[in-house]
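Only one chain comes next, encoded as structure tokens, the form predicted on its own.
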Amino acid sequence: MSGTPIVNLRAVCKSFGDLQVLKSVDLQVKLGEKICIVGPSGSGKSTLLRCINLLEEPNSGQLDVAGTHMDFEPGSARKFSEKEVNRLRQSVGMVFQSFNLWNHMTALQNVMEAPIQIKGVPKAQAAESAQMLLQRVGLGNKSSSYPSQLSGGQQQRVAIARALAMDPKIMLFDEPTSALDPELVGEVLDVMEKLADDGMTMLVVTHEMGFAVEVADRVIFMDHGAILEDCVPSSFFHQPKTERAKQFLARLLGRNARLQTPVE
């Protein structure tokens, strides 16, 4: 994890209407970095994602992802291309609270749908892949099966190796647990730890804490639409430095009993 960072921000900003949601944030990534994003409701959270692929784009400030540079300046009426915005997202996986499979697939056309449809691949060639991939989250055998024959946590998992199958750099994760039920929470937990295992580049937005404790090399702590820490999981949930963090981590304690033993 040495080099120049895969993904660069500085002071990107971001405002919906009178509101600024994203105030003039700056956050570097390296390759293989597993960063979690955590804050209260409405921090600002998701919203950095959603800039980090374009889903939102910044109001001002500066963006490197994977190589595709942009700046944004206030004011310009300066529009990017599709190409230039495709060649970005294509570097970017993105996982969704909720799973937004498309329901008349199975699970192997909605895995192998956008290798198609953006990048040309063959038909076999990419449904060998798509096979490949739900094995390797776990689904090998639900190939056949339509979302809604599928548990909330499957789904989660098809959308993950739908992610996977472009092949990105960077995978983003925006409460990717939130919607499901808590005793499905687990395996899509488990995927996500092997990814981390296998040197994914990842930034997850999550309220699962024990994760973040047991994965994350960095965790951001975001509030009010700026960063007020970024530091190892050990210093944050053991010695946070500012008193936001503090009471943050004040009402999560009692009710993540991970957080209690000690962080190597």
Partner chain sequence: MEAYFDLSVLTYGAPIFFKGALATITFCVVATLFGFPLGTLIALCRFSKLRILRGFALAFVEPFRNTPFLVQAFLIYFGLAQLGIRMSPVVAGAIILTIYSSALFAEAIRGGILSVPRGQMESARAVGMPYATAMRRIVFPQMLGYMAPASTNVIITLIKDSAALAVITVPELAMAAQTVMGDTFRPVEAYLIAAVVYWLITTGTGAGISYVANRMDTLRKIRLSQSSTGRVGQ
Contents of the next structure:
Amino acid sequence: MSGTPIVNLRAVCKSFGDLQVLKSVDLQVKLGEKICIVGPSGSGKSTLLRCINLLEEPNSGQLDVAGTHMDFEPGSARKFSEKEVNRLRQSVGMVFQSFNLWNHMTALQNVMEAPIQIKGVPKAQAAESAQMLLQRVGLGNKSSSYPSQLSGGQQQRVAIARALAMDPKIMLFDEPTSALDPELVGEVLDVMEKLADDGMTMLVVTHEMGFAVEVADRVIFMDHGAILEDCVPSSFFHQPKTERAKQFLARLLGRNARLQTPVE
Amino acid sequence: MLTGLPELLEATQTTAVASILAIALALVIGLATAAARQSQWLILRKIAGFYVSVIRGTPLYIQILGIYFLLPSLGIDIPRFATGVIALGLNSGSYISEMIGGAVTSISKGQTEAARALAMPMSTIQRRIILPQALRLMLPPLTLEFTALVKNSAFLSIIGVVELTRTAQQIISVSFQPTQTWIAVAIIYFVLCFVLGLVARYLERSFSVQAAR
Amino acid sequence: MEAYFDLSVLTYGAPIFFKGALATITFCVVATLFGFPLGTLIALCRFSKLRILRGFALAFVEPFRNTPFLVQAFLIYFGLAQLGIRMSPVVAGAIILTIYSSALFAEAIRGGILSVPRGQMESARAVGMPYATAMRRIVFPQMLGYMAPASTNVIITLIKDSAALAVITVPELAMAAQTVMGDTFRPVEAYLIAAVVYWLITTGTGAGISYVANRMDTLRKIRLSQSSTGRVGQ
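Switch over from the form predicted on its own to the form predicted together with the partner chain, please.
Now the full complex is given, and it begins with the chain already shown.
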């Protein structure tokens, strides 16, 4: 089973106005792989994730995600339908930096909503599996709480459960711990690690280098809209090949070194 | 061509003058009311609160007619135009006082604390720290209030002030072209208000850019 | 005219004012009931991908926002009459106020939709929800909470501006004041009483809406979360 690419990007470009955010990016993700994407802010990491589930539409390039093939030709009108996009998104779960839980719904309702509305799952059944998912992220007792009654870490764990409810083949995490108070980061990373142990395919944009070292199969370093390094964590952290990766790590470790060394 | 177009354009000046005088009056009333609402004296606060509640809770149409009939019965005999400007100013003043109050409270706290920590006296804080920021915050909504005033000035027609709307009625009574005339009038008001709206949006944007720096 | 308050105007005018007040309330209820859904449609047009729908919505809303209601009433009433469409003042008043209210609500609803954080829609689309479902299930229920104050404003504006319908002889509260004035020759009393009745209606409406809004569960939840999202998001 592993070895089949679930995501395959070829020469994907994306610009916002004059600003070119992705410069012909190629990326293959195999089923079951866990990949961390790191790099300075503004390097295009988030945009890359958002192109995979088409929250951003690439200007050019080709995209294969979970069996859906899409061709983006510069200037031409999109050839795929809204329906295809929605089908693709159903097999790609996404977790946002700012959680984006639906404020008017309880934790349980947040998790149930998509299966009921999109897949037509009966309500009782959706509630049952939603409750199980909340248990899986350690929040079985918070099912009737509203987002406003949960801590940031709890909200993010509900958001993970919500994404899992659609039974995705791959999970995208866009800086899932960046908006959290430091003491709440751990509980979210724990859930993500468990998910990785269960064999989920994961693409994680993060600044948590410890997580990258422990969980990732590959680390991708991006800068100025291009992938500069793509290798196993140990070689990235110990022998970065490019000058920019060295600078990035030096700045990052220099700041952290005073407190602790996150990399063994 | 539409009969009476030159007259309409001339009457537009009356509408503009009435609006400008009224906004000036409204600013004075608004500032005084906002100050009264912060006053130490309960009676001043009560009066200001009552004035704002009455004006905001009743139609301008009723206010204008009420003042128009009330003044002579109090022995005050002034031209209709003046009555109209006073009514418009009184109406708009209540909205402006709320705006001032809102702007001041929205900046007050942290700014005041920072200034007091530097041992600035309260009067200096008001003058140097709060007012400049409040004015800046208020300029876009004030421009919109001016737009509302231009629209409200149409009500002067009901007490016989010959401004844009009244002139249109006079023209129609001889030309019998209500549709064309009212469309022309609507276009004139639209241009006035739309331009003011653009100014407000421009001010809002340039201030938010400044604030972001 | 003497400067004292003639109480007989009140006793004489009471039934007329009462009828007028009922009529004003009825007009505003009708204008709200029809204007809100119409305004919703127009607001949704403003967010459409189709340029023509966006243009239509703008072309509908902007003239109403930028001209006096008085002129709108004259134009619609006498304009339609000139085109051969004659309506009774009651029907004309209801139609004019409804169109006006749909333009006001359209703006309020647009503001409401804009104040729902972008991430709410984004996360709905990310799980594969179609746009319409996301609007209906995620954005709309929250929008209602955000726009409660703006809706109150619209309704109170309707109550006050509907007085201008008296100029086309629509029988409502301002018209009632005019009738009482004509019968009693006491304009100050007539308009003072009308003002008090209007004030009662508007403050009552304002208090009523905020009472209902405070009791609504979802609205409270959203307000709670508004205060708790300070740290999150850009």
